[in-house]
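This document starts with one chain, in the form predicted on its own, laid out as structure tokens.
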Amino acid sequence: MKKTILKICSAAAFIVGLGATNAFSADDLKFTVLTQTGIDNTFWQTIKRGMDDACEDYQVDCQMLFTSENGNLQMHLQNLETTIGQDVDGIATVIVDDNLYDEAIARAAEKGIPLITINVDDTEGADGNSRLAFIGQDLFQAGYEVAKGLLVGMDKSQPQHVLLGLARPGESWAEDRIGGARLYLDEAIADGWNLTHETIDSANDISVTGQRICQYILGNRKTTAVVGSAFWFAGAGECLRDMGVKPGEIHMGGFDLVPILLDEMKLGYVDLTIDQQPYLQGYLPIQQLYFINKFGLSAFDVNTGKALIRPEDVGSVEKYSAMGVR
């Protein structure tokens, strides 16, 4: 049975390896999955679980390359360029900047290395660069649905102020989600809601994001709702309790099914989240790359979903989250 390799990369070289792989012959397939996040990113561990399972199912050798810290795009680019130079049989990667990766991805195409984007795509899709397909969520639409879902539990006749937490300003995944939320809120205003909203840089760290949200609320007591562009907004639950905010006083919503978010949902501080099924974002690219190499089949886009999860749904999804597949 083939094993997968988990590595963290520096800008120059692979610096940490976990796990092992069997010796493989020249005709074995080797795939690499790359992200711009650190190994401590809980969400990406679910993507890795999907990758691991697919690599075992299809008996291929795989590795996932993290950066040493969340959001280090230059390190991610260097990892991608290094991987292309290794002549692997397939690559899956995020595109979080519309211009940064274009030359590297074009070089992969010139070398005949099939490359699929996962989780985050070029905002222009296939017109933006030469990747073969995208497997992931419609990020803009998902942000729209979060804002829409939050307002369901709020009073249209009362003043509402929504804080939009932009985790990584300038990165397309965060901009798209908050852009979608902002569009729905503007539509609500046009529909007669007495509503205002403001966007801040909320960072991409549980404790930092929590503190930034709480500091904002301390200075803006009219705040009635928070939309986070990922799962880090759930870190605000602890400091909101310290501030004396009761469950339901401030409505919060965002993305993914990581443990801290589900815990805050059970405590009443998170109203909803969206499941984009990261397991599929790890499993399906390996499956597609396998079929491309073995049978010459074409890659195809997959929208992995925007299912709204509310407190009453926690019991049905929590066990799968604990298993690392939701």
Given for the second form:
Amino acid sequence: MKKTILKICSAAAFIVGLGATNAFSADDLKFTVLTQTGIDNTFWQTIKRGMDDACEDYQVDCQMLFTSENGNLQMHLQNLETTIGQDVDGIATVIVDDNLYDEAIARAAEKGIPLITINVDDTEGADGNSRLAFIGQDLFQAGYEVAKGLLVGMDKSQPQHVLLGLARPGESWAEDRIGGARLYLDEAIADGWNLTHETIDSANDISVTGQRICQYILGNRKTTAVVGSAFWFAGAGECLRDMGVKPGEIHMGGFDLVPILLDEMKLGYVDLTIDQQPYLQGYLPIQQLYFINKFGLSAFDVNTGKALIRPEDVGSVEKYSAMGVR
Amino acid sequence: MHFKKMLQTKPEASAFLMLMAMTFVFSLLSPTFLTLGNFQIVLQPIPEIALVAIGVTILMISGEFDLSVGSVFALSPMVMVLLMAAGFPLPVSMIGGLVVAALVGLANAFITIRLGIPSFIATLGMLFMARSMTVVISDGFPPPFPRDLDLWWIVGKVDLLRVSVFWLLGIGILLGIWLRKFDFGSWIFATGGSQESARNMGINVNLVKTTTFMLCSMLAGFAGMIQVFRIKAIVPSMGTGYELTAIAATVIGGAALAGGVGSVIGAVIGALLLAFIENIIILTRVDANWFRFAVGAIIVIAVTINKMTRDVAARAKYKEVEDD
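Switch from the form predicted on its own to the form predicted in complex with the partner chain and give that structure.
Complete assembly follows, chain above in first position.
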């Protein structure tokens, strides 16, 4: 009932809001993009580049708000509330907790500020709060696809043990991806695979994650595959080589395109990654917010990708990764 | 009694005993723990975090804190990699990165000493500024690290160890001798023990603190370079949270938060203990959701045991003096 009321308020306020924002020329439009990560997250710099390009293309005033450190949800919420208080013309933000942001998003709707979620959405999707649309990856599905893609290169007749690296326990984006991978592995077990899996807190630092994965593999020699919830797992390549692990002996897969991950793919230690095209997650919300304000068009969901990138694809994506757009 | 005296006079002694005890207990918990292969993996990042911890320890002995080391850990190698990408040779690029680290330390010292801002606050500000600079100078997209560089001299493998372990040993021994055998080392202890007394003794307290601030930053920067050489990649987020790990290692190693007490070997032992703790938690397959709780709990236990053993030794010494 509460959600229904919120949605009605959202729709009504949005219509009222449109009336108010129609008076602006495109040059006056102010959009804010918010995330719960720090400025040092390379992945989010690609989203920022997409945002910057869109803002230049559409001649709107944009600002991206990071938090002082990764995963500071309270600061992210505070930034969101401050932004709503500034009466901006549009907001794009991540929703990494199902309940934390509901009131703030409802307030944005009441004030007629169109709000689109990007990168990470409420796990209940559109039912979770009154946001207008989601632009990003279906995280659970993406995790499912990574596990599925890894098992393609493995032998069903042999015992397999998969390590699932949860980069930030408790944050929905990581839990969703690992949850999707776990589901596929459970389905594989039901399908007759002689397979076990285990989840560890793998951290979100290339060096620390690499160490934890290698230490785990050393203590659990039956490990045959690793699923990372982001790109940090690629840090394991160096210590796997130190351990004498040959390319292809342990299958690794995860997310995003960063130079170290592409390097490890070329060296044969990473089998696949999923590119969620972060540039689009920065560009498209600005485009949509612009059209909402200028023409009263509706926001719409965009799945920015679950494309598997394998070593044979590295050559074609590497130059775009270096440009900071993939 | 000699044993209790050693606990009292050597701040790292109880940490060493704890390291031995934990090594024994951990070896019972996991048969993999004491294997050479495991030590090879565990020791890889030790030079990096131990060098940071040594810098923080020496600074803490002089009575100050540095929370910006994690950010300098990223900023300094980022400068180095950007200089390399601009065509400068590796030695020049490394010097460039270390100079930037030294300047950060100098700025910390200036804000703390000249402006009278507590170092806890001054370096907290620098933590954010240095991290921001790391992103700004690379425009968010650091260049790829050249994999074809010959880096044997710093991170190459010597049997099971990395050469970086020997760098740690060398730097640790030199700084240990500097602290214990040279006048300047005594001045550092005196400044941290009682700044006013040190000043009355004619010690240039400001020079001592500025030196330790700069040394701390440079060690953090050099440690960051070692990590970049080892993993052959640079990301702007590297070193995040290292300030807390370094302080934990320092305190576990016997350094006093109030200053005047600490040792280089204690910092290394503290870093080793933290690495062992994390290692055993992974080897014993602690559930992901309990991982950080387990790390935190063992750190608290380690520091508590450390303090208790020192208190016991102190009481014994007090009783000995009373009996005399």
